[in-house]
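Next up: a single chain in structure tokens, the form predicted alone.
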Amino acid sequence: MTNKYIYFVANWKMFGNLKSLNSLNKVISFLKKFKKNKIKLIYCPPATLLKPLSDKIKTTKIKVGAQNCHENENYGANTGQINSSMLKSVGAKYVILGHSENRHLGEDDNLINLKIKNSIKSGLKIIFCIGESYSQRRKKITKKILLHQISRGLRQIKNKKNIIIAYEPIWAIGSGLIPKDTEIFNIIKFIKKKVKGSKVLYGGSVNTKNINVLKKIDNVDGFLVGGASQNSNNFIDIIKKTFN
């Protein structure tokens, strides 16, 4: 795995204010004496953030990313929303789409697909989330699943060399638990089948303990990490780890 680029990316969720952007430090001085060139750092810090945290990064090799967006380019008539071209002009460089959190409170994968294409248009990189539901997997449909998430959310999207997707089997997300290595390798090596040449990362429950486990697995080019990111000393421990 640490024979290539891996991506680190801190999804703050609904977490943090001004202050909160202090805990960086350790994080800055942490990357200025680490020698490890194939790193790829993002935070994706709450909208609020967005403006700030560009600021604070500047001079660092960290990218800022926000968490969603709408699925118009353009202004419109849409109180409260906030569209990728507005994440660009702020510092953004990526945007997380398709999260399992955002989809459970009624996105679908048209909807996702909009905001894709879109968010391309604007300059973005994407990072496009799928996973599974806890009884899907029991079912075992968990490729039926995904292919339907791939195929509809990639829809009529032809160049996919600014797409990063993100494995996050839903059931592990904020649980604590993650699948067999093995159920990992081989979920990421469907999914990389069907998308020639995407970078996969895996995301649910990433923390300073499974990390040795999940560092292991030949396939995976990063991941994303939700709550263990929000602390910066847990952040740099799994990094560390992944490069031990």
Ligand code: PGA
Second form
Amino acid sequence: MTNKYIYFVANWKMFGNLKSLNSLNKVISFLKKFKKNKIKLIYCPPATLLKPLSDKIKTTKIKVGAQNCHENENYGANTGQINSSMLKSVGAKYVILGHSENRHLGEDDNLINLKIKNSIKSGLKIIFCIGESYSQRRKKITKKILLHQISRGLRQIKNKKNIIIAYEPIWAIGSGLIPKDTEIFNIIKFIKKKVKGSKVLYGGSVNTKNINVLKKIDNVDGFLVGGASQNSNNFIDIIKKTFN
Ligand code: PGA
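Since the one above is the form predicted alone, can you give the form predicted in complex with this ligand too?
Now the complete complex, all chains and molecules, led by this one.
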């Protein structure tokens, strides 16, 4: 697992204010000592912190990502919305799309597909989230669900080189539960077979303890970390343990 780039994506969700950015100082100095390892570190703060965060990490290897965007890449009369070109203009290089917390609010595969297409046009890289619910897992239809999300979400997108897939079982998010390592391995294998050449991250309750198991999954390209990324010590610990 150490001879390829490993992604660590911090998804801060609706947490954090200007003061929270001070916690990045630790991560920045940690990174300086951690130069030899191949890591891609992406911070996805709330939209209010995109600009100050990109200013802060300008001279570091950290990249900035947004947590969602409107489907139209042009300006429009859409109160409260932000589009992908606006995100790009404040320093975002990535955008998380298809997160289950937004699917839950009514985003469907077609809308997500449109968001992905237009965000790519704006020059952003995509962290495309897919995952099954607990009842779908119990019905053993996980692969069917994932395939559905992949084929609809990535419809008519020929060049997928700017798309990273994050496998996030809905029931694992924020619950402290994770699938068995062999299950994650098999699902990632399945996703990589369906989307040739794709990088696949695992997300859902990644923490300083279970990372010791997760890091051993051969085909995982990194981790999408929610709760544990809000505390710099924990996040650094997760990164360190991955390479130990
Ligand atoms: P969690 O969130 O690590 O807090 O489970 C992950 C996510 O929702 O991306």
